[in-house]
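One chain follows as structure tokens, the form predicted on its own.
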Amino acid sequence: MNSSSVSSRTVITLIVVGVLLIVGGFIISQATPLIFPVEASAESKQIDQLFRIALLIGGAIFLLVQGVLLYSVWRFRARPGDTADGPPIHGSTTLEIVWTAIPAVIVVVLTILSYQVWSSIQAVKDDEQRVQVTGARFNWAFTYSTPDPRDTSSDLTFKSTELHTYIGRPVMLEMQTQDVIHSFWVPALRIKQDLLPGRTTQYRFTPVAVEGETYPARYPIKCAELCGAAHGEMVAWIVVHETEADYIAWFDQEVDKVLNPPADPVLRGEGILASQVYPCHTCHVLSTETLQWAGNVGPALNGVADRAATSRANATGLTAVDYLYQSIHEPGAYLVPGYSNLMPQLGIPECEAWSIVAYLCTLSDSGAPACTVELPAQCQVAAPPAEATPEAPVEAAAEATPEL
């Protein structure tokens, strides 16, 4: 056989083994993304091309070196008998140029992919929906704004633990951490972010139809970044819905909320702290015929109205209502026996801390208020109007009623 022959032969073995090598990378790329969850946005389109890019290639190089470890383990095995050493081999030149200049053209290609990926990514949108994300252990909030129609020169905001939005709605969170390091990462959206104490990072999204989904669909988000012992408990929800007329109405009954709260502060109180805006949930213990917590990091709530007029009071020197206001808002001024500083500062608007006092107030073992909060005027609610009479006409009654 001349040399020739034997030329065209190897040639044509390295096309074959080219052509399988891509046919291989191209199955892996193709077949390990089946088992991620869907793509709900435009950039997990995009996310997951340029990852099923990276498994072609990746896919084909890992085939190459099993292939050629394979090779080598049966076409250079010892034979028996054979107890001579292996022929030194120098090395090719020509052979270690070609494997460090293949892997750098590849990671220049990728880098220039992903770079690409990433611009459009961090682009701003049109008509981006802003929410602000507040990441504190062990709790997701999310706070919308809408001009206040009592006083449209001002805005009206209300928390969620719920992020809403609908499809083909750009949207833009703005997201702070109270505490520690969190990372907000949404599996189905494929982009992480981390929440860096002192800065505001943003994460960019925009969400699409998923075919054979029911909407409003539901995605879960979670924190990826350990964050202490709770650390797994940390999971809130993406809320899709089908139509902005679909988002507009759960938007107007959060509003309605905002705008018509309960007159009687302990029901407000107990409304906040029932709808887990704030993070009490996740490290205090409190069992009532409305609320179970089961957290293990703070101290237990059921009967701290009478720890706060007695053992708490002559602790520190305060009265019931300013020893709870003042662990709301300056939460290691004094600490419980058996327990650390690691309540954050939830900056918890004034109005809604003293409805908490107010509500905390509540929780003695006689079931009776062990202590009574002075509303400040602004925090006032009026009582809704008693029913007309027809001494008292409906119109008489609304004239009566003052703004809210």
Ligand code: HEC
Second form
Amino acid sequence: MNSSSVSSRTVITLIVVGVLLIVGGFIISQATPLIFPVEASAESKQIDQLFRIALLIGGAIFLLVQGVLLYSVWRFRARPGDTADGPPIHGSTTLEIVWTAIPAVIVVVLTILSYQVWSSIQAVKDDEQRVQVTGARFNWAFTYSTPDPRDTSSDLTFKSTELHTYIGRPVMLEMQTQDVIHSFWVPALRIKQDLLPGRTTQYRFTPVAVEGETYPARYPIKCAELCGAAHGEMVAWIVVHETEADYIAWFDQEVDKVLNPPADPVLRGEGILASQVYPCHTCHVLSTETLQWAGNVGPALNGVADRAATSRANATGLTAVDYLYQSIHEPGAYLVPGYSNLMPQLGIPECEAWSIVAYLCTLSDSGAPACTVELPAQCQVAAPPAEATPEAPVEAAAEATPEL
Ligand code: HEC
Ligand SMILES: [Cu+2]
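Pass me the form predicted together with the ligand as well; I've looked at the form predicted on its own already.
Shown next: the complete complex, the earlier chain at its head.
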């Protein structure tokens, strides 16, 4: 009697149902990721693999629960003329133990697998390319550094609105926010990491070749933490070059721009603003021949030079140049009436800040500069060394190897 209490028919049914659940879960786990973006990094493959395992388990449980539900609706439906209550059932200890033990085992297994993937992503890789990421409402900027070809004892840094790298090179991002919490999210890399005020957070990935991709490949970076009015526009790009040589060609071109900025501070300032490495365009309105900004957080900058020389000078006791410098360097020191203290302290290096001021001085209604800026001596474009040809800085740039 005991041995036949579970009939062989029940056992076969359980086995068939079990196999169907696993096959169904497997189909769900393989089909769902087809709608995902490409896997552009080694980590994205690990994460998707982990996701497929979780989805297989979740898919099988989904089919089990829905299956039992539909089966019960059909099997235990009320028959015509049946108005009685259902039989009273007071729980089952065996069932409770089973449905507690199985999820417990699943959770422990997923914890172990997740921890393995997490620690492998976090692990320090050999020869990492380090890039500083700055998030500020509503812009991303990437800062690269390399030994200065003019004086290799110091570093030369430059900013870009794009994150450049190449296939196979491990990248380590050091991320800082200049205002509120932002979240660095690249769907193609599958990782999402917050930037927290007062802390530096890290983000590691290694780009891999994607079949059928044309290089340099571009993948979008989005801010995934609601951070204000233009949060939805806080988008940038990762550019993955196919080879190290392609990457270095881009890098040298950027170094070259740093070594040879326009001598005229006005042009230099305009170039900095046009490059959008600082988020000014996301908050301010400005309409000139070269710059068209449509922010709605800060005051319009057309005519700011006139105001700096008149009403602002009266209110602050500063000269127009000093007022403009202060409004960039210490934005909270004087608030334009009607606006709150939303402009962040962007930590713009001196030479760039003075160049931006020189450009702002030209934003007058008449078109004639309302003030002028003499760049401090260390900001003047370095004349080529006496013994070198005028092309020297360009050549030096071409030889400069990025800090690899
Ligand atoms: C997050 C939004 C935001 C960003 C980014 C931002 N600003 Fe502002 N800006 C403001 C706001 C708001 C004010 C008005 C309050 C104040 O005076 O600080 C302002 C004020 C100013 C003023 C004073 C205008 C006047 O009429 O007196 C200047 C000049 C200025 N910003 C320039 C810049 C420049 C240059 C940048 C980029 C380097 C920049 N801002 C980035 C929001 C921003
Ligand atoms: Cu943001």
